[in-house]
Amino acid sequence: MIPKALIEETAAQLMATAAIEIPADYLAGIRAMTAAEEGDLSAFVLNAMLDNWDAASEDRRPMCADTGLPRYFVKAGNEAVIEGGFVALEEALRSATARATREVPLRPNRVHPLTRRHNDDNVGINAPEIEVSFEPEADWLDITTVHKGGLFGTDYRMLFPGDGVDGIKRFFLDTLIAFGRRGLACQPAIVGIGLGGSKDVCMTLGKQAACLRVVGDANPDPEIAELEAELKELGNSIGMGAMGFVGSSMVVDCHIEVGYTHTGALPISVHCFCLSSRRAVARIHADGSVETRTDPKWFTPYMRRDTVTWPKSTESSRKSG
């Protein structure tokens, strides 16, 4: 049994650790640009992060002070038991949420949409956002918090099956473009693209897409790998870098994900993470042992399966103790 009070301390800490720290794979992928970088302004701005990130993780603050909108997703383990249940699970997040709002601190920017009226502590109507997820033959809890800046940066179109790739492409410039100049989408950015499903899926998938894998992870299907390289190519030949100022850093790594869709359909969503990438994940064993990491390993070739079944495990049980 896991216990309510470990869920909470567990997801408080996250929140920390991923207003504070930038994600070791992110960092990378920066560093790497930079020293590609030809731009002197693009550059100068890169710099001035590197040393902005050093300065948060010396001090303990936040990278940035627009600490975006905690979120949850949760990877349930089908075998895991949770103290109280999952009514539990999310009280315990709302909690958390509000606890290191007050603690990091981490800016209170939950709002009535309408009346602005706020609770200064993240938690409200919707609020945080909390995706549960699951996976075969585990009895583990993995939580992952993301800190993604609301604004900018993010769009949906429906396209139809006839405009294709081109199609696809435009998009992926036009939003680029937009948000890139003045650097409202706080390239470079890890760009995450969802295909198909529905409209709401669409949106789900390109935004989980973005914020839950690392740079440096390709789709295991060849083809959507393949673009995935391709846009992440063009994304940085548009001659635009940091703050939208003349260079070629707006890709850090471009991810898609795909979900079947309607027939004469075509929907697509981008979005960028921000140049301070808040993720951060926990693990949460059966026998109340908690391991960290950065990368959620959201899309499990469970989550991905494409028939009734799924891939079964090879290993004799993936369960923990």
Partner chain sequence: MAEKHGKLEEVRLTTPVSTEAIAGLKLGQVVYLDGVVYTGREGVYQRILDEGLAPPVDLKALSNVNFHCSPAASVAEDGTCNVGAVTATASFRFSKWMARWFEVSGARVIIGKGGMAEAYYKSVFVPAGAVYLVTVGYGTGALLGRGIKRVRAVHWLEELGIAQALWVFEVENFGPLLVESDAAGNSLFESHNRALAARIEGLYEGLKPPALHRYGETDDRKDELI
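Next, give the form predicted on its own, keeping in mind that what was shown is the form predicted in complex with the partner chain.
What follows is just the one chain, with no partners and no other molecules.
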């Protein structure tokens, strides 16, 4: 059984890690961009980012004053047993958020949308967001914390099937140009794209693609992976670089996730993770041991299945029969 107290302690530590330490994959991507960037102001911003991250790591303080909206993505093994169940899990994560807000500290960004009242701890109605998915044949609990900015950097459009790949490219470029010109995103960023699903699922897929895949990771579907590479190249060829200045460093990487959609629709969402790419992950095993990493490994084959039943479960049933 996984203790509730261990979940809270692990989540609080993840909050501090995500706020302060840059994931190695993203840092490597930025260093590569810095070496190739020819725009003076864009290159200056990239180097300033690297200096800022070094200072944050040394001082053990958040790398950005705006620590965004802390949230969690939880992947639970089908055989995992949690002390107190999933209600206790949510309580532990909410408690860890309040604790991290005081101790790291994180900026208390969460307010009521009308009254602007706040609890000074990033906890409130539907806050923090906690998304849960499941994994077969496992007894562990993966907790990923992401500090995603809650202002801009996201757009959505309902395209038609006839718009096709050209329509996807056009909306992608229009969105990045608008973000760069109007200062609506902190580039360079990992750009996530959601294709298909219903409107809400499309938005969810895009955010997960931006926040839960590492730089250099390609979609296992060759056709989607080819489009990811092409969009990354397009995004870095529009003449904009870091923070919208002239340059070629707009997109650190481009990730696409898809969902089956209505026959008459082609919904698309575009999400820019911020330049800090704040995420941290831990796996809590049934024996109480904890492993930390930076790759959420969220999009497993089970997550991307398109069949009624999970083939491996079917195979297991046949063997046991």
